[in-house]
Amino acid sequence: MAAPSEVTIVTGCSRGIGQAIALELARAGHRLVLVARDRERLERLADELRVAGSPALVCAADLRDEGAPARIVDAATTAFGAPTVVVNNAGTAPADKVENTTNDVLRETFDLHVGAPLAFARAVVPAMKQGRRGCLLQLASTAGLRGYPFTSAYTAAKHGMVGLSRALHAELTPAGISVYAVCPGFVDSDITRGAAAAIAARGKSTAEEAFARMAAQNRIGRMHTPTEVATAVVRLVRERPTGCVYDLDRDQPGFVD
């Protein structure tokens, strides 16, 4: 069971799913380290949390910088103590035809979805091993379990994130560290609505039609909400059940092999 005084890093939490996760974790008593590139948005979220009585530290950073995770962990340790939970939510969702998908796009997507979680693991695992407790949670996607058209870089990176989570789970579970990859389908978020608008801009449908097609690709037949994703994340962090890859896009969400 998670202790009420967990020191928790949440990346990509200036909006959308990450913000919903941060709010839910604050309600659960976590001391939060808020990470994203947009300092102004992070400060507004931190002020909201502090007014509600939840301690929060703002760390504005670009996680494409390999050294950023270690600096964030150092700042968190100075402010609150060694982090016991890391929620890797930051990412990007490029969508284009394969012939337009460059190596630069692929590298950036892997840096955020695979490189940053690995760098955070390197930085926090020694203290977690010493205390024989901790949790590393990646906000992955059903794109890490199956393929979608026009998302070659994103799908490859999310498969990498799921694979990294499985490897860390196998390595770190004996040390008392839980590792999860949470896999929702399409979520009603700024990123998803932006993708729908981009499709509409190419003149093949309206944004509303594109959004509806994406929702229909979810096995639950609708968009996930940020709140239901956040609720699943907080439950895993709190209860630490046995398992690694958690498929949210099912009538009965649960772990998959």
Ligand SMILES: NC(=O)c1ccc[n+]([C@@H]2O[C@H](COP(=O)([O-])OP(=O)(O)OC[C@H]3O[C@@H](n4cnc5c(N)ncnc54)[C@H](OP(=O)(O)O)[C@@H]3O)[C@@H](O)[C@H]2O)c1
The other form holds:
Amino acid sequence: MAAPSEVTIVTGCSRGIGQAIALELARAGHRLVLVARDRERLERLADELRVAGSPALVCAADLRDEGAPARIVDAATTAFGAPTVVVNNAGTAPADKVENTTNDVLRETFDLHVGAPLAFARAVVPAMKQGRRGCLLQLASTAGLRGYPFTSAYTAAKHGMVGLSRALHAELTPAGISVYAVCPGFVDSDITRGAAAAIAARGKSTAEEAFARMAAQNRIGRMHTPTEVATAVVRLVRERPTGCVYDLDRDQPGFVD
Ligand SMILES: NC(=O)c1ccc[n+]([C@@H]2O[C@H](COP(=O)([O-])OP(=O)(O)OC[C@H]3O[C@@H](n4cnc5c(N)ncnc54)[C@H](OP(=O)(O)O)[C@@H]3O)[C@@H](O)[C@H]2O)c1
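Counterpart to the form predicted alone, namely the form predicted together with the named molecule:
Whole complex next, starting from this chain.
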């Protein structure tokens, strides 16, 4: 069970992996700050958490806006006290061939996957340093460790997210702050279902075939589940093991260099 003082920001929790992480962290006793653009979905999740006895604050925001993280941290501090954990999970997965991938798409993807985690770190690290304790966890991907076709912006941004995590880990470990980048392969969520539907709409194969091809790209030979990812995240946040980049797409998940 986490210390009752844990104040945890979870981004991208209006659905998918982020929602599974929020539910698990609430069960572990964290006071949660719920972030995504869709306020209605966040309010529904907050109601569900409060009914179960877990306090939750809704902060609807578009995290491509550089000022949003500092505003969220201010609101969280007023409601619950200074955040002690940030789970940077919000993400989109633009997929297209390189000829169609513009620098605008690249910038937007970087703003969300790298810019927002950096802005959250700027806002929370001073109080974490004072308390000599804290945890910054990024939901990265095996696309941050190796290359996948038709995802140049996403793969570049996830490599950026892993690189940012490594730099923060090197800088902040001496201050008592743990930094992780968790790397699942393909996960059964809206992103993958949507990508499979988009392939089917182009008439290349059925959505089921496209989904099966994605699952086959995982080294574990199947899709991860959101719950499986959430369980790994909650364990890292609770136990704070030594290490930074955590590869989930292995028979024995663990840290890589
Ligand atoms: N699914 C996979 O196969 C897979 C594999 C490896 C890593 N990941 C990573 O896991 C994370 C979660 O993915 P998922 O599969 O759960 O995706 P998802 O179901 O599409 O959920 C994405 C979440 O991010 C939020 N979000 C998107 N753009 C945002 C923005 N501009 N500002 C604030 N919030 C935003 C969405 O909420 P709103 O739309 O309400 O804003 C939603 O809550 C992502 O970082 C993804 O890259 C996914």
